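A single chain, nothing else alongside it, follows as structure tokens in the form predicted alone.
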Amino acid sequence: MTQNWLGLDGKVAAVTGAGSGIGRAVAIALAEQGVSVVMLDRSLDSLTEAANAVSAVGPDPLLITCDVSDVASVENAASQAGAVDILVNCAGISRPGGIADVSVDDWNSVLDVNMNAYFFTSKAFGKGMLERGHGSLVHIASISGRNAQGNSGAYSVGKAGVLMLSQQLALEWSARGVRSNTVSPGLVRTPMTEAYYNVGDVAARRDKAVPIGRVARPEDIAQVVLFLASDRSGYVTGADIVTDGGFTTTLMSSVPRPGYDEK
């Protein structure tokens, strides 16, 4: 157990998605810090995986089966978490589709996960915080939230909302002590994305066009989230950080640009 400057260490906190994904990486990473993990997951399998890894570097996680799209579960989950410091939000979903194309079902099922699902925990884990005065929420938002992400259905506009929602949340909560932030990860390779990195040479063209050489790791993103988590981010709230290793940097590179392009 690693415990350093960021005082986390006896802290609780709750992660949604803690099966796969940043939200295992954020749950080993903050077991890490000697913080006490409640893991939320739909699945039980990807749960008890997830808890082998968590338990091998800190204290035993507590594992509860939620649906963070439905409301009952959510409240249910928070109240055998019983107090929490933290929450932060890593569940999510994506299904493609254009706009023109989309159907209905797959465009609310997304937003339920990826954004509603937020409100709620924020919500049922953010009520014990406010009557203590004091807590973190940390939710994972995506530079396509402010970047449209075509053929994506509702993902960026969940995004957005997440961004959005968190500022709202800051605004009305951090004078009674609870901070609310975002992590906007760029090209993050996880579960959800590991297809496409097995077709042809994606993987190498994605980590070409990432400005510091390669493509997020999970782990990259939970160490942004421990510093939101903990007291030395005691005075950022409403904030949003990109971490994308540079990629949106590259935006204008894009134009050509006659006499200025690299030789």
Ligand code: NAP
Contents of the next structure:
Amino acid sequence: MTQNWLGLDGKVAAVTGAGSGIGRAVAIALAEQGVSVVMLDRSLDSLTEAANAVSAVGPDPLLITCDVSDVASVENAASQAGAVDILVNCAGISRPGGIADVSVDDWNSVLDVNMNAYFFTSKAFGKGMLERGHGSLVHIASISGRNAQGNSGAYSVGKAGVLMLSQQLALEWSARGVRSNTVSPGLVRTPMTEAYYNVGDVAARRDKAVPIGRVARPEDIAQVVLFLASDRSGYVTGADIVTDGGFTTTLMSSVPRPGYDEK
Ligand code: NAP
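For comparison with the form predicted alone, produce the structure of the form predicted together with this ligand.
All chains and molecules follow, beginning with the one already shown.
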């Protein structure tokens, strides 16, 4: 395998939510491959910190503060970015609340950032890709898009929407040279989820729940994004790569089955 097997050197990628967690790791991993990264997030402070890590391993990134849930802000960012080969949608939020109690504002906020924004960015950055006849869209979904995550407001609903948005984009745009795929992480330790890991033995229990033996690092997700961003996945579109260390294979383990217990 050659060093530049992915062939991403010289490409331009826009990454949303690039100031933190998975988006930050994606920006760094792309830069390591020689990609010029356009980093979008709503906070300039987090973008600046992440940009230092990106510059340390690859081309200096372009930083754009952008509220991805605001269509005008996204269109402005896309025009500032210029020609982009790859879009990675990572920005996301979570809000607690069961269906009986969640406020309409929290419900809508989650859908605005986690789903509607993915439509805004795909449309704004995809326009140039369609004109040039080449591009790759990679959206961070979640295993929660296929498995209802309780007491999390619209989180699962939004992720299910992203899975279908990506399939629809693939259906409509693949013949025009633009592929669309999702990555569905399982449990990942990031600033979004860090608070859970600091409670009692939650970190150890979460590691134990995953067949691979540990919760994911943001870099584990970024490596899968690289493949989908690159032409090495040129025949892959409308697909979802579940990247959960095997966690979603564990359903049958919760069923008591006397005589079949693990020795
Ligand atoms: P994170 O560390 O909180 O990063 C998300 C980034 O998106 C933050 O910098 C956040 O800014 C930014 N963002 C939020 N709303 C925005 C907006 N309106 N405009 C622009 N940027 C905005 O979270 P993460 O864990 O890396 O999550 C990345 C993606 O992976 C999300 O889509 C998440 O749903 C998904 N995911 C995460 C996990 C997990 O276990 N961590 C599992 C499955 C899927 P602020 O910090 O200012 O909010």
